[in-house]
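A single chain comes next, written as structure tokens; it is the form predicted alone.
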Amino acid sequence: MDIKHTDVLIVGAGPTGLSAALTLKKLGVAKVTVVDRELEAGGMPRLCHHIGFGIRDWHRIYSGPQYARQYVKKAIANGVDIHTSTTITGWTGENTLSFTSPNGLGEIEAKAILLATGCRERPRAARMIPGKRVQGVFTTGSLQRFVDEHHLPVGTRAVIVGAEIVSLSAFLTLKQAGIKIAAMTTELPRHQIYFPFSPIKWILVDLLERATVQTLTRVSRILGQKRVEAVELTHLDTGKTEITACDAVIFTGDWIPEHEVARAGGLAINKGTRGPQVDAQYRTSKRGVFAAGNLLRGVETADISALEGRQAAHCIHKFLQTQTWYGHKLPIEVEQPITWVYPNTISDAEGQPIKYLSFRVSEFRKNVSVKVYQSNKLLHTQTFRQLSPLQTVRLNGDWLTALNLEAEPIKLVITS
């Protein structure tokens, strides 16, 4: 069995993992090892051949493959040890992970571990959409593999399920492949597509002018014998149904964190995010194990995840220097329509002030206040003109200095 030793082991070679690895090397960490089960490093951006990557982290606009190559190239140039086709299979010690690769079985022992395994879209079966198991059903990821990686046909007329930022990615992939969009559906009252940069704002005009976005609409059935022939759409406001002809259905969003490695290691999982419970220093409930990126709460854009990787790297570097680890002390709870918050726990000592917490809601709200309570004591109130599902919002963290770590959990609630 191959036994490896490293200073920091990073599981996941996407933007979060590679950004963290690059930062750790720049901070002087001698040996940084990144493993990924895919054949190539770079994460999902390498399959997204449209532009829109790198704005916040590189301050430039790249296509997905260009963006991925930028990180891989710089990581290798700075001495990061990257192992692809390497799948983590379990934990054999507190900071030792077992793996399998084309070279056989092995173990990696590390002084610190960063889990950056990302998330995946919920497929058709998990959404319980009735109909036969026909060809022509994809997630955004499988669509991009078919079109951009394997250059395979996916159809001529598609329905996109979802209307958020990743749905825009699916839209661009279909458009570049010359596939017509029959409809884009969302069960919400309005779409959640936003444009991180101006050169593609024309897409919004194109979508609305062609009336392809159908709100308050659910795909209630997939029709076809061997291949998708149509979908049944149910309008949630009226209950009426209609049949839309198509030969491809793309399920987008509805994210599930890739938390299998975290669960196998016995890490505490947050019920809201469904990812590892973390404090403001990206520390999990297990000593020496950190988590960052889309594993924590579902998808954000690649550059936001990359910036989180940088932040996590600084926290890991500090741990390597001090070997100080504070156990999770105080959970942060939420009340609907808030779906999750992170960081979602406060440690005995955070090491630095928490500037803000991030949260999301499950429904549209206007002119509301988010209130923070502990033991019925109001710690903080912050007003928001508008809150939208699938949009991450920041809550000021100045109130955290008034916490009693020995009291009841913190709770976030929304009031009109």
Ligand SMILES: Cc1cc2nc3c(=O)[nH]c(=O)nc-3n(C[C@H](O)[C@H](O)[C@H](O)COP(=O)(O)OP(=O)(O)OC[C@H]3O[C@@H](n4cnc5c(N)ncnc54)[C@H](O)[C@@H]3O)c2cc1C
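Note that the rigid core is defined as the largest set of C-alphas that superpose within 1.5 Å between two forms. Numbering follows the first chain given and starts at 1. Quick caveat, the model's predicted, so the values are computed rather than measured. First, how it differs from the form predicted together with this ligand.
Once both forms are fitted on their rigid core, the CA atom of A402 lies 2 Å or more apart between the two forms.
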Second form
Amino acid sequence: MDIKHTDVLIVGAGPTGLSAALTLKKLGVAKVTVVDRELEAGGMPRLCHHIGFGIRDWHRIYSGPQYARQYVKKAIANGVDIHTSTTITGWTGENTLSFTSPNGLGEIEAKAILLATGCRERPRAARMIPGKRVQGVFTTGSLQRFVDEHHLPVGTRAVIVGAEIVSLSAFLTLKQAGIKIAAMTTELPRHQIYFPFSPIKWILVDLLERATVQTLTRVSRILGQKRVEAVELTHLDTGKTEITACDAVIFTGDWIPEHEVARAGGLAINKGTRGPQVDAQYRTSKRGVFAAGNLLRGVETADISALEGRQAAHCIHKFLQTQTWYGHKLPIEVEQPITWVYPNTISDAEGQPIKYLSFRVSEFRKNVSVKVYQSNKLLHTQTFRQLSPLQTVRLNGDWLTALNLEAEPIKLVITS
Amino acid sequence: MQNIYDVAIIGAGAVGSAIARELSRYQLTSVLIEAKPDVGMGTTKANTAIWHTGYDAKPGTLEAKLLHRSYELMKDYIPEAGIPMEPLGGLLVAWTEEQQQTLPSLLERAHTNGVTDVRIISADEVYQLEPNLNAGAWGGLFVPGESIICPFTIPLAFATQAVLNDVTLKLDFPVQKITLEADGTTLVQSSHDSLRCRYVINAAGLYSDEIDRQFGHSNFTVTPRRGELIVYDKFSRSLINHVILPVPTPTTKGVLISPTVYGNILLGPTAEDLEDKTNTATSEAGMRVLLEKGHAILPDLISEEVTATYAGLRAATEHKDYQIRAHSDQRYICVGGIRSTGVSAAMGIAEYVSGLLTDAGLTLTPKAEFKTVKMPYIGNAGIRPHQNAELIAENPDYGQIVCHCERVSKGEILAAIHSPIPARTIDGLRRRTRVLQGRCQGFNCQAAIVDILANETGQSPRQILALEDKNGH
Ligand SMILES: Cc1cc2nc3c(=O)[nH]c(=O)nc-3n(C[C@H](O)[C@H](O)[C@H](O)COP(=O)(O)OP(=O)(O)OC[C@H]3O[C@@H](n4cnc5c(N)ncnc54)[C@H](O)[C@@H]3O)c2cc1C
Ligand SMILES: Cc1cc2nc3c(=O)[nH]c(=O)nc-3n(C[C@H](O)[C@H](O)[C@H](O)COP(=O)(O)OP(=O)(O)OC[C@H]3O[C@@H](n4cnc5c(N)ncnc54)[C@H](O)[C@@H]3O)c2cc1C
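Mind pulling up the form predicted together with this ligand next to the form predicted alone we just looked at?
Entire complex below, previous chain first.
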């Protein structure tokens, strides 16, 4: 079998992988190889035919496809090796991955590996919504491929399950395709559509006015014989049910890291994020293997993922030069209503490139403080006016450098 | 003048297709009639996919006899036709003292049924075989012969072989009326089509009672007994090594946990009598029961992602046995009430039915040549095309993965669209190649697959989707 060698192998040519590749080249790494299983490089943004990309990393506003092209172009111009239609199928050695492509099977051995395989949306089946297996059920991903990539019909009247930023993306796609929105539902007491910056905000608010967001509402059944004919909505506050007619249902915004390659390599997986466990330098539990982007915790905006890719590249570069690897030592644990945090482990007390931790909560909370403990020792306190579900919050990470690595795990708790 | 078939078989599920295959070795003209746009779209596609030994069948029944015979026939056929199968063995676990006490009688029953390798094992042995099971097992019964099998490939293999051996396959032909004519032929009609034959075999599954009434009989009524199931993510596969069976009750084999040949884990089925023969919907109550039972048996399973949920309908009747009867005067054979073992018993049933046809006066003379069939391999245990360097070198389409979750290549999709019984729908592709059956359920590849099918069949994607809306899956 054909074995290729490279300095850094990056799995996934989305914003995370490509910006990492670009940075590595700029740092002078000789050979950077990016593989992606799709026909084209660019990752998820390729499919989002609306604006709202690139604000934090390029300081410009692009549409998804423009943004993706920009990264691909820059990466190629800087000498990154990109291989599309190449699926990583498993591990054949500590730092060797196997792949399948139309050119045949092969293996790639690398001095360091970055996993940037993104995430996917939890489909209807995984949410166990009862009813027949009917046509007309989508995720945002399949919807956008239907509408923008393949120009296929999806229906005339849709219900969007979810009311967060990606639900809004589905909303825009449906609007552009001339499809009526029968309802947008969320099990939470409020919708969770926050706007990254104001110019878009006003367009979106205007659009939202025309859709009814049903809060505290769950889609409890899908009705229809062969195609969706309606959904049953259950109102969580009253327990009452109601039937809403529609011929398409879009399940949005419930994310699972695409962690197949990570799990196949036996990487430690964090219970909360469901992504690989990483320290503040994006190091996984396996020597020489790093992870960043949506693979770590589900969807964030593309620019945030790209900036993580950039940071990860610096960490990889440092590893290539020093060959130091400490290994995960101290887990960072969370207590309800905090659902996850990352980095979620600490390996060493060196200067950390991640200056903060990112966490999420499962319920709305006002005027609370988040406290970081090690045993009974309070390491850090930070107050927040408001915490909302599905919103990633930053916790200052200064305390990360002054730790006793041999002591008890770190714990994050919320107090009123 | 309309062509007169010697035999018409109604229903292209596992049973009807097996009969068509069996008859295709003889010098006959046969037609296999199916209401749906493809073979294997009825109960055969929605079950637990166990290749049963028949160890627990009621001794003396036709079901016990045919399961036993079928097991022998399938042993040769499975490798010949390349049907995905894994000989894992079944482990029946007793969770209470009461259940433990039934093990000796189950053992005796297995031996009576000719399944002689079954043995009782201790609780320690249970946990040696299955370390991840919940605590509290009293002991178990080990059934080495129970295996897992691909219920999608089975009817396709039978029907493909039948077609290769000159059986006519008529799809989209819902039989509505049957008339015995004075000239010794039978007229079989749908709303838009008709054909003539000498003998009719009724293998219409859930509707076998209705076809039977067309012949003036009222020997049985089919009550659809729904079984709901949950398919867990492939990451859960390593949790168990065998088919974990419960102690059966008089009404059901109970909820089992079984690996599938695709590398998932299946939890189910429930058992609930319904009235509507089309009600293959899952229910909130059904899912809840399964989660509870699954949690009690294999706690770690429940924390894995669910890949799919589905429901199948057993053709249960008021009788405790298959409803197979020859009405020689009408040149009619009823093969109904094949409840919960039909995938396993199909080959035995087919052989038995050919015997009944001889008794009813049909002469069966073997053909000079009986062509065999080799199906595309969609299982998890063997080598799939994307792992086959030689195949990819010959045809790069086998290295172009379209469905990432199930690693289905473009080459396999094209082959299925151009196979002897071509995939004409997305659902047809799903069963032939596994596209869209994985954890993302189409997030990545659904639209691409619609495009490929449209391109290859010279239809527009809109036509493909309209057909999907019409047929469901
Ligand atoms: C519907 C939707 C709308 C969005 N709207 C916006 C928006 O308006 N603005 C914004 O900033 N962000 C938006 N985002 C978020 C943005 O797309 C993501 O944050 C970004 O794509 C994450 O980048 P990534 O590189 O981590 O993952 P991805 O972009 O998902 O890239 C991962 C890549 O890995 C590849 N891969 C996975 N497994 C393998 C394997 N085994 N072998 C080879 N390759 C593999 C995949 O093919 C994929 O190309 C949206 C996301 C979605 C889904
Ligand atoms: C939940 C569940 C679990 C099971 N588990 C197992 C198992 O593990 N192992 C096992 O061996 N068996 C199992 N079974 C049983 C097995 O699935 C059935 O016994 C078997 O599929 C029956 O095959 P069939 O060909 O008789 O019926 P079907 O597959 O239903 O085929 C009948 C066909 O006839 C067609 N038809 C009906 N009416 C007409 C008409 N008027 N005109 C033309 N065509 C018509 C239908 O469209 C259908 O395709 C299970 C069943 C269920 C429901």
